[in-house]
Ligand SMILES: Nc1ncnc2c1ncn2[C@@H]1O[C@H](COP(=O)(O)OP(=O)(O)OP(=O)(O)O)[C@@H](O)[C@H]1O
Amino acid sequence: MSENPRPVSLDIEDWSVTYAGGKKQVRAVKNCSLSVARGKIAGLVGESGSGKSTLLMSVPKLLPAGTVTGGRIRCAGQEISSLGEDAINLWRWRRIALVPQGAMNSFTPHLTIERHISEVLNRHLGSSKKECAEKAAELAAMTGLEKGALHRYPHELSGGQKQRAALSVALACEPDFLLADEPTTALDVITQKDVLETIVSLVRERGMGLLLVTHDLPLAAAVSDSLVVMKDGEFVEHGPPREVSRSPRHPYTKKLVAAIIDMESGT
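If we take the form predicted on its own, what would you give as the structure of this chain on its own?
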């Protein structure tokens, strides 16, 4: 009897990122390792400036020119961290897709939402105009975006609609892995809950892997299969969400948990 195949995973190994600006260099990510399997959700939490978004954006190689990286990133067993621009473009959207922080910044103002989806489908899958329209309608229904929003421009949508539109674009090519960078930032509490529930539900249903970056430890703990805490470019704690949030070991994680308890108790 043959063994079960290993699950497809996104593996970040001993990864470092250094920004080079003039005479000063900033090492934003320091020797970090993380694995996300398809069908699983990994939450990456930490305060602003801890390196979370830098790590996330480095996976599909979307960092500024001149940024220096070290270590290795593999997707489904193939190293992608050493790929050039043309080669990594074959992985973006089709295998690894991004839901960026502040969806408005990810859209071209003069294109409708349907056009954004169509351009991704046409460029990466060669879909026809009819296929693009059908897929856009399917994605809108899937993400809870009303169909009429497909024919609007980004500035005509609410914050929640923009995030659902960004999710629709990210899911267009049915990727194996989704990277979500603070996907509920600047949304009201009810909309945050609805958008996050939509993302998590679709990830579970479609068997994708999700790397969720957020500063909200309780939010990440509630939806993740594993939780990583990051400070000053390093991973300081990693484990099951219940263990990390209820019995933290690192002093920084203890401070995070204590601050949340103080806020909830009003002290």
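Let's see the other form, the form predicted together with the named molecule, since the form predicted on its own is already up.
For this one, just the chain is written down, with no partner chains and no other molecules.
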């Protein structure tokens, strides 16, 4: 009987990121390690400035020139952290896609949503106009975006529609791994829940791996297979969500959990 092959994973190993461009060096990520397998969700929570976005952006090497990194990142066993710009570009979107923080405000104003999707497909897969239109319609159906929204400009969409559009762009090339940076922040509670449910079911159905950044510990605990709490650039807690939220070990996580319990009990 053949053994199950090891699942394809994104492995971040002893990873550090230092911004070196300005007057002062900022060590934003310090010796962090994390693995996300395809089909699994890792939740990443932490206070503002703890390094969550830096970590996400560093995976597909989207940080400013001059940023110094240490450690190693592997995707499906291949080291990607040492790749140059041309080589990493082959991984971006196709294997690893990002929904950046504030994605809904970073569309190009004079391009329709379909054009945003087509540009990615054309640039990375060389898709024809017809293929792009077909794929855009398929993506809209997948992410719950009304088909008509594809032909509108970003400012003509609601926040929730823009988030679904950003998700459609990220999923255009059918990546193995999705890095989503606060994809539901700035939406009302109901829309947040709807968009998150869409993301989670797509991840499960398509067997993608998801690294999900959120400020919301209960939400992360509810949807993730593993949970990481970040503070001052370090992973201070890492484990199954139940364990992390039921018996937090680090003082920061204890405070976070206590604040949630206070909120829930109305004290």
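Source: prediction; values computed, not measured. What we label the rigid core is the largest C-alpha set whose atoms superpose within 1.5 Å from one form to the other. Numbering follows the first chain given and starts at 1.
After superposing on the core, C-alpha shift for residue 21 between the two forms in angstrom: With the rigid core fitted, the alpha carbon of residue 21 is displaced 3.9 Å between the two forms.
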